[in-house]
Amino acid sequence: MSLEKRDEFDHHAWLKEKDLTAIERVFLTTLVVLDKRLRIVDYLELLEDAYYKINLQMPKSHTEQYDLDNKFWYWYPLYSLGFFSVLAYIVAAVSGALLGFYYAPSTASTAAGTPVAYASIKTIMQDIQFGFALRSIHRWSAQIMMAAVFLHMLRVYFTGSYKEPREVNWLLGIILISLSMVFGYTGYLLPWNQLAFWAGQIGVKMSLSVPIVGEWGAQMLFGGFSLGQPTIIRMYILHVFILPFVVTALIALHVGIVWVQGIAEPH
């Protein structure tokens, strides 16, 4: 209807001829009114079109997109690792953000002989309030995160998923599983307690280890050859500011691609 011809038309008439309850009738005065200052049905109509375009292209299961009457792929519950995985990210990631209000990124000794860095995480654990509770919930989500993740890979494989035309797709697959466990790594470093301390000290070893780029990768990555201040300050900016970007730009794209060519039948 036109500007013009929306304010001639009588409504508060046609509210009358309508046979409805009290409720529809006080949800449609509200309506009629918030419509005549804000125009909010023209932004609903908009909402509607935008929902029905964006349902024709969310991708269909085997099931619907070959209408058949046997659902089992499409209850499968392995074709919810995905979506699975991408929950439990999201999850480490709101409470990885919450630790960061409390975490200190220093090796730094305490005046009781402990590093500043494990320090806070004591602190979180048994001075912040549901500390112990956040610290549980981003180590496990994460956990849950690795695994999903590992048993999403081998779903796609054993039922052919990777094959023509989906080949980029699972190469951004092998690259997110990859970044998970470095992830996994830099997390599991922060804490700089001796578990943190022989880990960076084995990933040190392995970096040496490989030929011609190896001393410039553990002085990279690690901040030289033995651990201390620079380790823990790349191992944060690692998994604080740079993972977390990169990971969830490539998810996006991940995801997008599956929008678009839907979800692959088992071949």
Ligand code: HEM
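Just so you know, these numbers come straight off a predicted model, no measurement behind them. Residue numbers count along the first chain shown, from 1. Whichever C-alpha set is largest while still superposing within 1.5 Å between the two forms counts as the rigid core. Compared with the form predicted together with protoporphyrin IX containing FE:
- After superposition on the rigid core, displacement of the C-alpha of residue 44 between these two forms amounts to 2 Å or more.
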Contents of the next structure:
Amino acid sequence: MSLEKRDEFDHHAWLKEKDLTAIERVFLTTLVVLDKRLRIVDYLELLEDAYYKINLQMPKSHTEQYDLDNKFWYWYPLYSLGFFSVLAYIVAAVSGALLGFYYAPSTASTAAGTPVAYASIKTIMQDIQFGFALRSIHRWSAQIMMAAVFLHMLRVYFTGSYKEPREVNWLLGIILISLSMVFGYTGYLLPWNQLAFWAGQIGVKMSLSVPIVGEWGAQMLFGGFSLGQPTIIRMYILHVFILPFVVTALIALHVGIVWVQGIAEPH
Amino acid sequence: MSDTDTTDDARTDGGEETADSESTNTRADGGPASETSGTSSELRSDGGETGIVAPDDEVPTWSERKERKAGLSRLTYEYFERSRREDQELRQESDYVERDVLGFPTWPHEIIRNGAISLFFVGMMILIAAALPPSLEMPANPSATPSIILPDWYLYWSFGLLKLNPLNPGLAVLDGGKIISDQLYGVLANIVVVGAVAFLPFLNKGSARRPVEQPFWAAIGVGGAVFSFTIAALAVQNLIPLPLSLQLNIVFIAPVVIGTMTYALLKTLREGYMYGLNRRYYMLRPPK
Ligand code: HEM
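Having seen the form predicted on its own, I'd like the form predicted together with protoporphyrin IX containing FE now, please.
Full assembly next; the chain just shown is listed first.
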């Protein structure tokens, strides 16, 4: 018996018979080579599944099924507000990541007598190519996201979409809008200008006024009872590390639940 | 005894695969577990034999055993079985009309449309950012309190709630002293407002979706939205040329007035609107 491998299915003859174009032959050869090594065939089912999910044929919606929409449901354009919030969030995240390359969270004094954080924002705005644009885009996308989220919440309220199976998403939404506001607040403090400092002052006062846990909260969030280096570092870590992960995960969950439950239809 | 009971009950529902239909039937009647049935005697065999039986087709598999476990897990299993059956029945009796194409495929139709919308929105954001650049105020100076201290606009409502201290009741017993500090009062106001909004789905139930179907709740919503503006105006009270007491009145009265107007308006619209809606609905689905 020969030690040479036998081609039991006579792949060569099969290939010849198929009369493939060059592209097809290259593709098939690559596929065979990869499959011999990585057992792609085992994952084909997964791929197929994904393919059909992507090309999903949507079932008829409630309004379609009962033909209730011959009168236009005039709220529908507002259903895009949730998506618009996600979009603005993504723009803020990208521009924020770029700003993060140049920003320095420090209250130490520069030679000019301004805090380092403030000076780094100034550098971004005055010296760095597109820095001014970047900061402007970051601020505006954050503002627009907040506006979109508020309006999204109003549309969910006035279309009664928070009812029966969707209470969890409403609660999740409350958490998301609160965290978004914390996101905005922590970002507001980062330039360490007058507005930032005094908004921070109010934050400390607020948390100190809470009985029992107030002082602990002030130390945890602001790093003490007066503002300084510990405050700005905490705000920075919250703004660029903790909140991005938490809020992104919660948005994914929120939208995932919408995917599973479907959009609420008017009856 | 109780052990035997549970096993037998469990057998009743897992029924399909039980071998001796006789004993299954007796048990399915709901009578007390019969002492004479084969399974029970097996369980009680503590005397002569080993009690170990070679597995055959009737021996439940590990997953079957797991399904039949007593307690919460069993309840869960039964519930899922039931709801699956319910779904199946609903599907069978549904008058859902099948079509060849039920909607647009995600790719390319939806993706291209959504991509166009996304690009438009992002472009709009960049345009706004280019047209209205942000400013950078003076650097932080702990020794100079600015005359106007404000957070970003989306926190004005919260900031306004912090300024409700004129409403913090003083007690005559305490010589007009207050039980809780003004700041704590403001923090509590925030918690109450957010809590009330969060609690909403548990107060307003039912399947109504359109504001006309529920004028009361629509009025509450409009009142709330108006309140978010009036309370935000309280945050900038030092920029508004009105006496504080007047402004405090506006904060609470405007939402009520506008809410009432909404209620009246929707009540008026309601009849005609609901009439048309019901007519369309019942023309398509005449009552059985
Ligand atoms: C970071 C903020 C948020 C993001 C990114 C977000 C995103 C979304 C998206 C993309 C949808 C799909 C439907 C649509 O676009 O309208 C949705 C639905 C929903 N959202 Fe939000 N949302 C946010 C905040 C909120 C808030 C504040 C609430 C309410 C308190 C809320 C409650 C809901 C509910 C109940 C649904 C289901 C609506 C339906 O099925 O018709 N969300 N969200």
